[in-house]
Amino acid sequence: MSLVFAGVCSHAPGITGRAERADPALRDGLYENFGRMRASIEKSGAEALVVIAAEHFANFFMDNMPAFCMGMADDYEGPIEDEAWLGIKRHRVPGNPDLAERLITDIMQDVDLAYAQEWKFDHGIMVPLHFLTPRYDLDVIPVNINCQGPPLTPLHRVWAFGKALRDACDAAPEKIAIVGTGGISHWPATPDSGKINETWDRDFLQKWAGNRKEDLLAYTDDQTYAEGGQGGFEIRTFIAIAAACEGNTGQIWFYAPIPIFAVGCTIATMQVS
């Protein structure tokens, strides 16, 4: 078995860019559990980290919006946003093109997958990396699932992708960690920014932790938009992780609505055995 760790976390830019404005108890609890996740990844012996994120029109737009894309570059630069605004200095992040090509080749046997040899990381990847690999010394392979440009990637295809990713990881000799980053409920770049639907979030997380496939795939985009905002479409990254760990259950290490971060902040893991 080459998949050695699986988890999910939030990636809102305010987590680093507005840290000083958050309730210290909630902020410190979130940061502590980011640290716990980092320690778990390090303890797993992971040689590469696959980050499944929702890209925010930094690289892909409506002229070219793949349902799934995986990076296959030697290295990546990020953040693409202003360093002072995000609170993260620009770094060059190592990739692993050989491993990425093998994962892509295997996944393509089951799911159509685009790939990119050029990719600028935005906050969707850089905020998690800031906490999970702060020395930027772990090979990273980025994945984007279309959570932003309708028609969005269907949830049942997200599940198929997660399963194909797991099979590809298990076929590789390297030890691989996977982390899905996103939501849950949030209304970014709208007058409702800062609104969080805690009830909806906790219900989703309960289904996610139980790895309840039918319940997870029953969400509709209309329902998600109404209850979780357009940022709620990022449940796809969480569902991909659940699919990669089908048959196992998860643990919610941290959840709290933090309005100044504009999202229900989450850190959780899923068993990989």
The other form holds:
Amino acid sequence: MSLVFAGVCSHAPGITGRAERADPALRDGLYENFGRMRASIEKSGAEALVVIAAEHFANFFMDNMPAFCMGMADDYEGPIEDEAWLGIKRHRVPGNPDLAERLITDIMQDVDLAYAQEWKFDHGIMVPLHFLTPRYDLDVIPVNINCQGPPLTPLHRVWAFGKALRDACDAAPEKIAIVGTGGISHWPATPDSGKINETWDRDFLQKWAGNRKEDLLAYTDDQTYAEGGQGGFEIRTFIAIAAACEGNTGQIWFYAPIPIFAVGCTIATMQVS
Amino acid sequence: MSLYSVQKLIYNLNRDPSLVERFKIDIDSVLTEYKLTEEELSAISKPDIGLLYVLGVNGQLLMHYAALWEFEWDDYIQAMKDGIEEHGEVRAGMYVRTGGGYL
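Okay, that was the form predicted on its own. Show me the form predicted in complex with the partner chain next.
Now the complete complex, all chains and molecules, led by this one.
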């Protein structure tokens, strides 16, 4: 078994870009649990980190939008955003093209997957990396699921992807960590920024932590849009992690709505055995 | 309306620092490369962030275009609210106002 860690976390740009404006107790609690996740990944001995993200038009646009894409580059650069705006300095992040190619080849047996040898990381990946690999010394393999440009990737295909990723990880000799990063409910970059549906979030997290496949796949995009906003579509990244850990349950380490971060900030893990 | 072209321009600006430099020196020459209406050309050139929001530009693109013009976060949020006041509700896309924001 080579999957050694699985978790999910938030990635909103305000987490680093507007840090000084948050309630210090909530912000510090979030940061502490990001640190706890970093320590768990390090303790797992992970040799590579697969980040399942929901990027925001940094690499993929409606001229050629893949349902799924995985990075296969030697290295990556990020953030694409202004450094001061995001509060993260630009870095070069090491990739692992050899491992990525093997994972992609295996996943393609079950899911039609695009791959990319160029990829600019936006806040959707850089905010998690800022906390989880602050020295940028762990190989990273990015994954994108289309959560932005409708038609969006169907949830049952996300589940299939998560299962295929798990099989691919298990076939690799390397120790691999996977982290999904996204919503839950939020209305980002709109006049409603900061609106958070805590009830909807907590209900989703309960289903996610219980790894209740049927309930997780029952969400419709119309329902998610109405209850969880545009950002709610990013539940796909959490669902992919649940699929990769099918049969296991999760633990919510931290959840708190932090309006100036524009999202219900979440840190959670799921058993991998 | 050519919302696709507006968003493609912003997408390209976000990815290409050399395009940003050219855009800052000679915005008109860059804009001729995109199929845009007069209203869109005006909104991009001013820039009128509120009108771009009302036209339906995805917020994940628009917030970076606002940052390119050095809008602070609160000013960006206010610009969208002002845009609705001046131009009406969002005409296209998913980033419509639903109420209940923080700022």
